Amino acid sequence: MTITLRKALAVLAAGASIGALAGAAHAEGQLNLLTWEGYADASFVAPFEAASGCKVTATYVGSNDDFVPKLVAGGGVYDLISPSIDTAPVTVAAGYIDPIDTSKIQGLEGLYELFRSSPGLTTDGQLWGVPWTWGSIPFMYRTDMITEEPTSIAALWDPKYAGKVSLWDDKSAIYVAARLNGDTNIYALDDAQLEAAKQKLIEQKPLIRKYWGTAGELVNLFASGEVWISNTWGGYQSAELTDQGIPVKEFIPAENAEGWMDSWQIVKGTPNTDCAYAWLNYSLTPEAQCGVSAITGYSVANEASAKACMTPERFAALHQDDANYINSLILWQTPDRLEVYTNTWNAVKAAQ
């Protein structure tokens, strides 16, 4: 299906009945999201500014580690961010965040229990999160340039492959090199633990391209042959490069993927509350759930909206009939020592 396609079914779906969110006070004003690659598409969200008749204006993050330093510098510019559950509670903990009001939520009870109770998103009964979307961080190889399927992490180190390896520039490099040399404890490892993980990026710097930044920067990267092998965020740029006729494929090797869950948080202090929850109501209902997911191939938090809006073999084949699927992966969280791990991956790329 081209990306073209996708857009427009998602704003079909979107048609079908906004009317309701329309029935619904209308807040107007804007709403400034921080936010991935993705989830500000003008196909689902095009609908909802004409709805509530608030402008919706989107910053990207290539990285977790880019929400506090933004909000940070910000100086009150962001309403909504959308960290994942190992981020959302170090910005509760920053003292960023407010607390969602459930009262002013419809649709909560239609949320996959596992994420509207995550630890990570509720604290002394609050709220802290709306859950949105989730998936797993799969690795993408070519298979035009790569005719042996890999199975192992270990394909990122192979020589063969030099000069066509990349990694998402970001702290879970370090996830990725630990579990390669059988560390499993990824979010606790130890100065040992990390020092060997840090040893062996380095030693795969010789093979890296580039570290990718950005979704489209990774989807470039591929598509110019520069790069063969790299992880990825699950379903989104595979499917972005097989609209440009790539040939890739994703796969969770034998030393597991990391799984993710990303949700809605309301930035403290905000004056465009009225927006940020219309948003938020928004988030859960099957137009904005199946607008996501049809622009990012990512599974959707709300089980209820993904049941009204997709196909049985879409359901499935994006495991909503299953959400544990993603205690199958190593579900991110706040490593124990997060400074130390940033600095780690700071002190790899620095490395000659």
Given for the second form:
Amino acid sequence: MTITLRKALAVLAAGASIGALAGAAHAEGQLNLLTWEGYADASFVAPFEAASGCKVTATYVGSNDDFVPKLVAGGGVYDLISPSIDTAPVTVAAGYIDPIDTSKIQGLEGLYELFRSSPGLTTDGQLWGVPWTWGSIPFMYRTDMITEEPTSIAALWDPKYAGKVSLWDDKSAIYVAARLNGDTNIYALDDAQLEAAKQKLIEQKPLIRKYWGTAGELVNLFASGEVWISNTWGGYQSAELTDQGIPVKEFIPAENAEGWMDSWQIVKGTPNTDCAYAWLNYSLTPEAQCGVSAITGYSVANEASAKACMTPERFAALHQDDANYINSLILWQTPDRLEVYTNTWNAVKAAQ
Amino acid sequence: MRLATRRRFTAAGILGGPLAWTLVFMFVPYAIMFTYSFYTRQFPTMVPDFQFGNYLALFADPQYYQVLLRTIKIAVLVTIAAVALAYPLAYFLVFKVASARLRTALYVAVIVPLWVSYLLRAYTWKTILGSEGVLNSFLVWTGILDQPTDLFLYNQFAMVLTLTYIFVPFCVMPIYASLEKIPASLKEASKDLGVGPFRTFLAVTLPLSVPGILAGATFTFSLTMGDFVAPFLVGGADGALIATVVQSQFGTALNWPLGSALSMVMLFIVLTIITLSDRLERAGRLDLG
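Next, report the structure of the form predicted in complex with its partner chain; the form predicted on its own has already been given.
Next comes the full complex, this chain leading.
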């Protein structure tokens, strides 16, 4: 009881101090982010607001497939978005993104060359996003409930765990099922392979407790004992659960895990260009890079900043010493037939 | 100004507001949606067109009619459960509670939950039905269960329960109103003719309260048909309802024309139900003279 009360007071105090900061900042401009949970945490956003005078408001997405629909529906609402590398080319192709004016950004050279020159971000010699973070989509299980360490995706199809399995409500569910089927070309599946993945996922449905839509939802499902095993945003949810005293462990299965890299993109026609560039500059600093890494547990895109602000142990643990690690994962790409993938995943959810 | 002219202006003023409102916020959006349903999807949006492909897709691809049938099933179950719960409650309030003050207090108690956020009330069921929730803890504590069961939450049962709870007040209100209007003399006459209380209920009270039942059932059915909060919060892997699919067509799937066509089909079903219930109610009235 005392702990709860103390926690409540701490939250109140934190709220009050953020309020005070926001009040103190001379609100010169505003910045609306459409982004992932953890990417607009007060721990590193508040100092930015104080220094720049830009008031940051964040709206969160639960899937990469949420970015374009939000831009289609709500023109002029968002200034910056942070899609993953498979979606960044899609937002550009759809015409919703302005290229980055590299002359307005300092510190781009600190980024891993691998990310800065990523084909998904550069076309016609122009840069369409500023790399921010990267990581993997491993699997996570409750070590107190599942005693034998899972080594394969097949664990999520094991009737032993009926009613305790979850999967991200995202087209990536197809990537998971396809790998279990032995199809490694997960971004270029043909009709037969997609159908097989679909059947595999339908076969799994009786074991599924719930598909999760946000990071917070998966944390709640694990914490309340509803779910014992699922895919996860590597580093993020497991850290939150560990903080709550829930014993969980991540693993990369024999079928390998997907890799991802997120970048900040400027929404075409934003009136808040100054604040947007202020944020992009800030995003590369050690303060922001280590700030977001501390909250999310993700690896970061700026090698120079990571070196400056991380302990050597953490630098190594997050594979910052070898960004090529990402190539050992199956780095997300836009599926050749995105629409068919989305439709297949919807059909799985609609099936009996 | 002549009186007639002035009257006409007043009438236009009184009717004009609501009419304009209905036009702008009802007919225009529906007309737009109807138009979209014939468009062709073209990434990232759509192009104007006139074709029936979207409607055909709804019947050709099993995912849509499967979800539609599931939604109708859930809506029927919720309607039956809500009426079954609301009727005895309304009956008790009207005929068994002697004090008018107590009756009003109890009636308000039924209505009060409507003022609490729907989302909050649906969320509460999660904490009750969960594996480590109130219900499971109680059943394990009393020894009825050895270990918590998964059967309460994240399935269709949880959706029906939550929606029934949400919509019971919508059923109580019209049934209460129709029961309250039944003149006491009718029941007395029945009693004088030597008919027992049960048959009096079947022959007098129930038929006269049919309009209330129909109104409550129509409310519940239509609102359940369009619900997407329950599947999101307490539904499981088999919990997708038609509104969930519409939402995803306007969202991740980015297929507005198909979403519009689906909305039109839903609108058609709901309007059919409302028309039918209206007809039934009128027919009932005529029978009773």
